[in-house]
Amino acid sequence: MKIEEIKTVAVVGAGNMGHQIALQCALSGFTTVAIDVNPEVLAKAQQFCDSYLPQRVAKGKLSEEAAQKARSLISFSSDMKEAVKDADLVIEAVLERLDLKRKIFADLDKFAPPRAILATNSSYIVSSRIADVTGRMSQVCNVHFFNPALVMKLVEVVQGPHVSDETAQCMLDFCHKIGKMPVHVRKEVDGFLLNRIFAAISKEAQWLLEMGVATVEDIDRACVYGAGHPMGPFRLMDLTGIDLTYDIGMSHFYASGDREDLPTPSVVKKVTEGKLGQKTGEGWYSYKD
């Protein structure tokens, strides 16, 4: 497929990274269909949405026009079935459960156009371990947003040893247009690029902290102020959520068997107390105001 084919997008999984990357490929022009099975996840999406156009006018950030226009272009369904029929291009944003998103998958592979593309936004879960369910296995890649998807422009395309070249190169040439900044990882490995570097970082800020070299919130500053990170690692551990640092370790750990793969103690305290970070009001720090 050439991005000149993609028309239509459906984004499965409609909570805060799928509701995000589909309002921006309604934005860059996009007919683009949010799906999730809750409905309570399904009407925050939508809220979210309705919010954010008029916010961005407000601000002079965008055009009355343009929201207008994107708003028209986003809608928001919990069959996915019949919003994936036209769908040229789907991305797949649920929790990082490789079995829920095996399921996903095949089931995409029976409702979506035959010449369709679909993605996984997974963070960790390399897309060979979920194409394997399609009979597309071509057309199945990693296409990786960050978080909060609106803001942050880099996007990782991961083509593994299944992928084509035309399907990567499509993946690239669409996140260029819905004006994001796309790296091409050449070959599947654990944490992608990005990942894998903070990873160090964060962990390394983690043993820090274990050792009471520093506190949290100057280990932060030091990033912030000396390295230029927009946030330091406890922040965006708060704002990705300190489960998920806790299940990729876990992840590595059982793949590995190498302890030091393993969460750190305050990682599973915190875990253990549900101070999961932002969505839960406190993590690291806390957001209860």
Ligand SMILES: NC(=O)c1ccc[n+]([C@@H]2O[C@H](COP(=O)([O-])OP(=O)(O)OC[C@H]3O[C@@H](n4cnc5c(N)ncnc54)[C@H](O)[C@@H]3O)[C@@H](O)[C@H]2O)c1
Given for the second form:
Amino acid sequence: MKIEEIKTVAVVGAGNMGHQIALQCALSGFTTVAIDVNPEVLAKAQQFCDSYLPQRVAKGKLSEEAAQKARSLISFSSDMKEAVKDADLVIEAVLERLDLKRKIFADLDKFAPPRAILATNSSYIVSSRIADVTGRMSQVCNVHFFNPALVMKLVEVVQGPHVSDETAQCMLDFCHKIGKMPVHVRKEVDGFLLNRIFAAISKEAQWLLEMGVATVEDIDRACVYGAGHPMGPFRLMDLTGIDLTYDIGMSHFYASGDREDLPTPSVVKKVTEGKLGQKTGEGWYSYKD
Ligand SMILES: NC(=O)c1ccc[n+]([C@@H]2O[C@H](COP(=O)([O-])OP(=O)(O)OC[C@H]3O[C@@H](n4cnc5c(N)ncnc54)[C@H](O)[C@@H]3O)[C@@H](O)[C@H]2O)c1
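Since the one above is the form predicted alone, can you give the form predicted in complex with this ligand too?
Below is the whole assembly, all chains and molecules, this chain first.
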């Protein structure tokens, strides 16, 4: 597949990441469908588009014509089979669960055209752990966006050993075409580049909290005012979802058997209490106001 052949994009999972990835594709001229099993998530994604585009126009960041065009290019669906049938590229952005992703890729392989590239937005899972359920391994790769996907420029394109050069190049070209800055990760490694670097910082921050060395607020302040980070590790966890930190910790533990990989007690407590960050109105910080 060459970039010129990509006209239609399907994004599976319209949650935190998926709805913004889909809108970015529509804003870049691709016919795009955002798919989710949860009707409330789909309604929220649609509402977001309907408020975001006029806001950008009002701020002078987008022309009225471009906003209308993007809105006409994006649609929403709960029927994955129907929605991916004409897709040239499918980007999966469902929960970070390997079994779920494998099930979805097996279905996508049946429902999407044989030419289509199937990409996963997973934060940590390399595509070779998913691709073998399909009959098109050379067209299955990681295309990893950052949160919020409409704002963050970086996208990691990960080329595992099964991924063809043509697929990797097409995804790098696609990222440029949607206004992103891709990096080509040439070897598969869980967590790719930036999440590995930030996971090390975040884990250290969580243990400093656990040991009572400093508060959430002061650890975040240290990273913002001392290291120039745009936000500290706890604020970042609230943005990405504390459940994601939990899921990643658990999958590391299952892979390594090393207790050090388990989520820290405070992370487990937040998840048990349903305090997952911005999306639930409370995490390390409160967002109720
Ligand atoms: N949150 C982040 O900051 C971030 C950043 C980069 C990558 N990611 C990755 O993106 C993916 C999605 O993360 P998220 O934070 O958007 O999760 P999320 O929980 O906000 O959204 C996931 C969505 O998938 C939907 N879903 C579940 N099963 C489905 C199915 N069978 N068909 C269609 N939709 C289905 C759910 O209803 C939900 O709306 C994960 O793999 C995650 O690792 C997340």
